[in-house]
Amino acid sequence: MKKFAIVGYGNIGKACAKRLKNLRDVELVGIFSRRDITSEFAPVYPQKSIFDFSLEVIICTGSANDVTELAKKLVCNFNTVDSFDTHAKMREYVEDMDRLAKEHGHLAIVGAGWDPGIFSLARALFFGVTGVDAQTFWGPGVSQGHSEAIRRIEGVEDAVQYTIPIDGAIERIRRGETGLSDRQKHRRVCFVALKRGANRDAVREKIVSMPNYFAPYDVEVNFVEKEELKAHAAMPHAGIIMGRDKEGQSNLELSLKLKSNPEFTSGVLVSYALAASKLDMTGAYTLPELPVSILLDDVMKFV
């Protein structure tokens, strides 16, 4: 029996548990949560309590600020999967994670989610077919780490934010342009609801300029009541990975469209943790890095 724990509960969290406890040979032990919480699926535990039990463990917090500091430490203790998703931070965090697992023994599967992760696998594959970098197109849809990125800001109570391409750049990359920045290819809009007496143009400001999730892009930022939120509790998200030969005689393409992202990369998530726990590696490592082959059973009934 394959024993979990799920660290943090939210969304994504909320959805590996649901996903764990409706496999066979799987124990779900427990939820690891900082905050005061009951779950139908596992008992809860406080987030500390963690290095008292033996599993694998499979991080659901947030990449702006929780990851990359908690994951350090269970990785010392434990195998650990994450849906880590600041491309700009990812090879720093890569070589820090790999160090200490395999100081420690462990295995780390990092960026296990829809992007980084099944995107980054695709990107692979069209750069080794097509001898270029792959275009990527996120949205339109709502981005869970750079909504939880806003709300990790002083004053904000509760945010959800869109990501969507700007109109007509798809089309371009489509004819053969390159070299678009990621402030032509897209824009990003935020619903935000501050807590009582905060500053709305600090707020805003600090949203705009942080580094990474915002300052690259135009910001549309809309301070809303807490109660108009309930208008965007859906999920949904899309996005487009576009390479095109040197000669342009050939073009790929992979599309998502996702109507809940926390589901689809819960999916993600607990497929790696349980092919994680068959594996005898230690260091850490993105999904190119391993062979798909790991998900499967049997890999000649997809040949």
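The shown structure was predicted, so the numbers you read here are calculated from the model rather than taken from an experiment. Each form is matched to the other, and the largest set of C-alpha atoms that superpose within 1.5 Å is called the rigid core. Numbering follows the first chain given and starts at 1. First, how it differs from the form predicted in complex with a further copy of the same chain.
Once both forms are fitted on their rigid core, the CA atom of E263 lies less than 2 Å apart between the two forms.
Annotation: Cα of D115 displaced by less than 2 Å between the two forms, core superposition.
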Second form
There are 2 protein chains.
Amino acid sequence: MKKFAIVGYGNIGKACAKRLKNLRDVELVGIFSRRDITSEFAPVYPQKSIFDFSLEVIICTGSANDVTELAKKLVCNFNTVDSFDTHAKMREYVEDMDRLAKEHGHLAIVGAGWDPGIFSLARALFFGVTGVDAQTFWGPGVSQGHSEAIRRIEGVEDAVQYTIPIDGAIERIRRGETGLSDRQKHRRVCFVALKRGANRDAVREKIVSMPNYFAPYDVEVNFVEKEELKAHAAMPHAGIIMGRDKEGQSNLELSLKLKSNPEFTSGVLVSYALAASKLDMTGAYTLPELPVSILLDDVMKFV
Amino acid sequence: MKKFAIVGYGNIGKACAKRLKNLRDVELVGIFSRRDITSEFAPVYPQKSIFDFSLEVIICTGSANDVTELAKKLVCNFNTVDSFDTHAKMREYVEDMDRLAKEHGHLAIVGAGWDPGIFSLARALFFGVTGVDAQTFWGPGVSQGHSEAIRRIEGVEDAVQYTIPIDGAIERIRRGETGLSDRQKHRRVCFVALKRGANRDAVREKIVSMPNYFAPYDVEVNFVEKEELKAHAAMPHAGIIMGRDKEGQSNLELSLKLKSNPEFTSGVLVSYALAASKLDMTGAYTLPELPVSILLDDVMKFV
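Could I have the structure of this protein in the form predicted in complex with a further copy of the same chain, to go alongside the form predicted on its own above?
And the full complex, kicking off with our chain again.
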């Protein structure tokens, strides 16, 4: 019986718990959280008590500010799988995890979600066979990172941000255009609930001028009541990776449409966690560095 | 300087030769053929003389009847990469190649084309993260295997066969339908040039009743002059792999559109041949069994 644990219990953590609970030959030993939570799927323990347990794999969910620090501690004691998704910090994080994992004889699978994750694999493959960088579009869908960036603004009670490909932009890439700017590829639509007494204009200005996150895009800001944000709870997402050789002779596209981003991400995490529990490897690996056959009992069925 | 050779010099062989010729740090030592051919890209030698050369990797192109026997001899002496594409014989072929490659300390990359190849990888990945078999559609495009099957019929001078997805079938799968028959997924359109004196009706009957290849499909047979087949020389192809979880919440699609099937296949072959020349591995591997990072200098750029 393989013993798994989940650290962090947000949307992805819950979806992972449900999946692990429904699997044979797997024991979900516990959910480890710093918060005072309950779970229908497994006992809940304080996060720090995890080091008292003997476990096969820890799934460290999410990309909260401190997930990298926590994961680095965990990988010294266990095999880990995570869906860390801050692209800009990925290289440094993987290097740290790789060093620690090797020092302690463990395996870390890093960025096992859809992007980074499945999309990383597609970008790497498409470049590998065409020699040209692939183009990525995200949406229409909810970006957790951008929603969170709005929530951190003073005066904001809650927020949901939709990333939406610009009409016609995907067709322009298909026709072979290059060099589209951020603004020409995506727009951003925000639904923001303010705290009592907050200033709309000040919040709007802080959103649209935020470097990297919003400044390079056309941004629509809609102020709504907190109650209205419940209509945006589903967290759908979508995206497409477009590969094309220099002559435009060969075109590859991977597209993804998700009714629930956490649901799909948990599927990726749990699949790779099961694989990790069977592998005899040490070090940290992203999805393009692992053969997809590790997910399967009989890969030849799919060749 | 890595030394490569090409065995077999059809459309894929030529496209591979051109690619290798244009690469730095690569020497295309020769083209080895049983036929009396010339090449603008490298010296041509009799096929059997290949064993006199010291080479890094042999690219054995195509899936002719004897390619498996030839490849099994080659892998005892060299690393090999091929785009063998007879799905039904794949498992046995890989097992044989794996045993021989390991016995002789070589690496064989098998089925490095688009299907088997890139599509195998997608099918394996989509099943791996959804737990449900993906659906494959081929076309619209020219199937070499089906064209060749027609050419072997007595009285046929030359032939080209187009595989075409049935209108609306891809949409039915997207809506969650399952259990579509072969006939409901694809139709087959043939352009056939007859030898002088051949009987149209007899040839048509032999085509439409051919087991596996044509009998399970609606088939359109068009008889044309040999000259007219030149209009069908481009060999475009296309296809789509559709993955979907049990609840229909997550949908993944990999689609491919190729103006020239041999051109794209040669890109895959040469990419994996370059990777093979750098890897320190023995045995036979299909694409889902290899990390895509072997194609790249710096995988983290794509994560």
